[in-house]
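Just one chain is shown here, as C-alpha cells, and it is the form predicted on its own.
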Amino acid sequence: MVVVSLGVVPARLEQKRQKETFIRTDHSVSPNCSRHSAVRVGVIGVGTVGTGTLKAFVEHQREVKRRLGCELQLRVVCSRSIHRRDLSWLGRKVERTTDWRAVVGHPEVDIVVELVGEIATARAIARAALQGGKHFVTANKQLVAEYGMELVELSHKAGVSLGIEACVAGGAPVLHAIREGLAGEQFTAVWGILNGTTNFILTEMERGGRTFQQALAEAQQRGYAEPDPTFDVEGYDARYKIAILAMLCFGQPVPVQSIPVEGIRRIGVVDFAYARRLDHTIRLIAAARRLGQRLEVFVRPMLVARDSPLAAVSGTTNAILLEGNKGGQTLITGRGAGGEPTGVAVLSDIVQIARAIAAGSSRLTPFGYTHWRAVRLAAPRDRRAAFYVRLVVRDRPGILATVSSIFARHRINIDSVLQEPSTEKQRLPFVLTLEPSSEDLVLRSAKEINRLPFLTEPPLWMPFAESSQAGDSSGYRQ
C-alpha cells in the first residue's frame, strides 16, 4: 500500500525534489531534440536584409541554441553575384549557389527563408518551397499583402510553418503581439507610422525648418531612402504593411489595390508651422478601423494631436497603436529602418519554426485565424472627419467669401482660419479647419474649391487623426 502524504516535506527532501524538478525541467526539450539534432536553413538573397539576417544568424548562434535546445545550422546561401561576394565568415560548411531552386529543392533544408525582393521570383520561390514540403519565411511585404490567402491555404496543405514577422515594422514584433500576445482581444482600430523613411523626413522638417527635397536628401545620404524613393514617400509601402496588420487584427483579406493612398511630397515647412499653432504635428498614418459593419482602411498624412501616443515617434522609428474593446489601447515602437532590425525578425521566425519541428508540434498559423470573412470597405460617405485645409493663393478681395460659400452650400462648418505673416502676396499661404463632416461632402466640396482661379497650387487637404487617449474613440477628432 502507498501512502501519500500532504503534509510538511522534511526541508532537505523538499530541496532535494526541487533540485530533481529542476534538471528534468532543464532538459525536457532534449528528448524532442534527439531526432532532429539540427534544424537546417537555405537563405536566398543576400542583399541589405539578407545580409543583417545572415549577420544575425551567426552572431546569435550560441544564444538560439540555449534557447532551442539543438543546432539551427546555416546549410545553404543563394544569390546571383554570390560568387562576388566575401561571404568567408559564414565558414566553409555553408553552400553556396546561384540557382535559388537548388536551395529550394536541397534534401538537407527544412527551413527556406527568401528575401529577394522582386515579387515575381519571390512567388515562385514560394509557391515551390510550400508545395515541396518546406517551412517558408519571407519579409516580403508585398508578396504577403498580395498573396498570403494563397501562402496560408499552401502551408496548410503540405503542413508547413509560415514565417512572415519581419514583413511589418522590422524589428518591433508587432505581429507576434498580435496573433499571440493580445489573441482574446477584439480590435477596434490599429494606428501605424510604419515607413521609418518618411517618418524620419517629416520630423526632420519639423525639427529643422528643412524643406521636403532637403530632408529627402539627408535620408538618401544616411541609407534611409533608395534613390528612387517613390515607393516610399508615396505611401505604396506602408499601404502592404496595413493590409497585413487588418489580415491579423481583423481577419479579413483586404485587396492592397482597393486601399486609398497619399504620399508625403506636397507637405511644407509652413504645414508644421500651422500644425505647431494647433498643437499638432504632421505624421504619415496607415490605419485599419471598424466603422460599424465596414472596414476603413488607408494611408494618408494626417495631424496628430500632440498628446497622442504616435506624435512622439521620430526619426526612423516604426510605431503601432493598437486599440481594443477590452484592454485599450497598446503601443509597440521599434526600428522600422535596416538590415539588421529585419534581419532579428527573420531570425524570430526561424527560430520559433525550428522549436516547432523539434518539439514535433504543430504548424504555426501567421495570421491566428482559421476562418475568414468577406471584407466591406468603408465608402466616403461613412467616414466623418476635421480637416485641415492649406490654400495658396494670389491675394484679392472676397477669397475667404469665396471659398466659405462653396463649404456652406455643402453644409460643413469652419472652425478656424490661420494665416501666418507673409509678404509674398503673389503666392500667400493660409488655413482653414473644418468641423468634422462627412467626407463624401469634403471631397464634392474640394472639387468645387481646386478649380478656383486665384489658387496658384492645388489644395492641401489633411485629415485630424485622433486617438482615443486624445479623447475620441472614434479614431478622429471630434
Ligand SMILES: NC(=O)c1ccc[n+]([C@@H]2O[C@H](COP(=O)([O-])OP(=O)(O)OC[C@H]3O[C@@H](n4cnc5c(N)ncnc54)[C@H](OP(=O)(O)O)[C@@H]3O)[C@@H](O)[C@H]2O)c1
Second form
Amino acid sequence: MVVVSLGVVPARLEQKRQKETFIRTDHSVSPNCSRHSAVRVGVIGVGTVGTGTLKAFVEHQREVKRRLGCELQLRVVCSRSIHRRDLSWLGRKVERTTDWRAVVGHPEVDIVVELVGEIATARAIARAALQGGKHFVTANKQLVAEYGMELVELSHKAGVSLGIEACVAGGAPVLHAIREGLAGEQFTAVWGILNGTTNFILTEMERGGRTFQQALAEAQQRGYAEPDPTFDVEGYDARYKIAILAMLCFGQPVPVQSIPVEGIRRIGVVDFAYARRLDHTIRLIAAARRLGQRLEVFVRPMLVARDSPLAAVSGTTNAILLEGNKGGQTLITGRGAGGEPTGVAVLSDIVQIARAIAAGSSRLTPFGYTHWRAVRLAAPRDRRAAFYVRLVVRDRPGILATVSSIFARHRINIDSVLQEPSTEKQRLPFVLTLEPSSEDLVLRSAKEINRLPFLTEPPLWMPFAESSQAGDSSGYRQ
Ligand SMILES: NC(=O)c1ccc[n+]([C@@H]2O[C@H](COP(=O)([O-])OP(=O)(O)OC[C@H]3O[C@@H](n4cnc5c(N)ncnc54)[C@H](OP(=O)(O)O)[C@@H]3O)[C@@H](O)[C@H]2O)c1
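Provide the structure of the form predicted in complex with the named molecule, given the form predicted on its own shown above.
What follows is the whole complex; the chain from before opens it.
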C-alpha cells in the first residue's frame, strides 16, 4: 500500500509559487500584445449601453487583463452632451469629445465602439471606422440587419474585425454560440423570443389576467417599454434580430423588409384563456427555418405548447432555441436588454478582438461564413401549420355552419370548436382550431371569413408553433 502524505505547504512558499506563476504567464503574453503595449479603445455613445459598457470596462479591468494578458485601454469617449455628464469615475487620462470623427480618426484608437443608435450616424461611423482601418464593435441591430454585408465587405477590405454580439439578445452570447460553439452543426431552424418588452406584456396578461393596455402601462412604468412602444409591440425590433440570426444560422442575407411581421396588440386576455384550454400559451416568436431549398423567416404571435422550452420563458428574458441536424435542440436564455448585460456583450467583443490583435491572428468574422448564398424565401404554399382562429360575433343561428362551409370549400379540417361561457350575445367570442393545412389555403379562407357580416371585429389568426420535442403533427414540427 502506498501512503501519500498531504503535507501542508508553508504559506510563504505558496505565496511565492503563486507570484512566480503569475509573472511567468504575464511575460509570455505581453510582448505579443500589439505594436503598442495595450489595445486602445474609443467609445461613441454614452447612453444606456454606453454607460453599461464603460462601467464593465472600468470595473472588470483587472479580470480582463488576466484573461487577455495585456492592457485594454480606454483612450477616448464621445457623446454630444459629454461635458454635462459626470464621468469622473473614468479617470483623467480618458479623453472626452463631442465629435465622433475625433474618435474614428484618433491615431491612438485600435477599436471603435458605436453605441449611438440613430441609423444614419451609426452607418457613417461604421464606414469611417472600417475605411480608416479600425476594428469596429456595435450594438446596433438595425445597422447590422440592413447593412451587414456592406460592413463585412469593408472590414474584409481593411483586414479588421467586426463585433456584433450585443445586437441580439443583449447579455446572452447567442451569436458567439452559433458562430463558434456550433460551427459544425447544420441548422434546420432558429426560434426566438427576442423582445423583452413584448414578452413581459404577454406574461403579465397570461399570469395577471391584465389587458394589453394595462400590461403595456406596467411595462412603461418599469422602464421596459418606450413612451411610443410601436417598435417593440409591432415586432419591428425582433425583425432586425431574426434577420441577423438567419444570416448566422444559414449564411443567407435576408432583406429585412421581406420578413413578414405581426405584433401583439390584438392579443386579448380571452386568447390566453383559450390557449390554456388547449394546453398552450402565447408568445411573440421570431423564427427562421429551412423548408427544402427555401427559408421561412417571420415574426408573429404564436401558440406555444406548455411543455415546450419557449413557453417557460417569462418577463423580459430572451431565449433562442436552435435546432440542428445532429445536435437537436439547444436553448440559450438570458437578459435580452439593459445597459449592464448589453455592456458585457460589447466588452466581450472588445476582448475577443483584442485577443486576436494580441495573437497577431486573423480577423473576427461576425457571421461565420465566407461563402454566402442568395436566399429563396418560402411562399405561403410552401408552409403548413395548424391554426387558432378567434372570432367575435353578434350571436345568431347558423354562424358555425357558415364558417365551417368556407373551410370545407378550401379543404381545411376543423380540429375543435371552443367557447367560453359568456352572456354578451352582441360580442361573443369563440375559437376554432384547424388541423395542419397549407397556409395558402388558410389565407384564402381568411379572406372570405374576414368579410362575414356577423363579425364585430376582424378575426385573430395565429399558427401553432410546436417544437419537435412536443411530438405533435403540426406543420411547424421538424
Ligand atoms: N438599451 C438597450 O437595452 C439596448 C440593448 C441592445 C442593443 N441596444 C442598442 O444599442 C445602441 C445604443 O442604445 P442606447 O439605449 O444606449 O441609446 P441611448 O441611451 O439613447 O444613448 C445614445 C448615446 O449616443 C449619443 N449620441 C447620439 N447621437 C450622437 C452623435 N451624433 N454624436 C455623438 N454622440 C451621439 C447620445 O449622446 P447625448 O445623450 O449626449 O446626445 C447618447 O449618449 C442602439 O443601437 C440600440 O439599439 C440597446
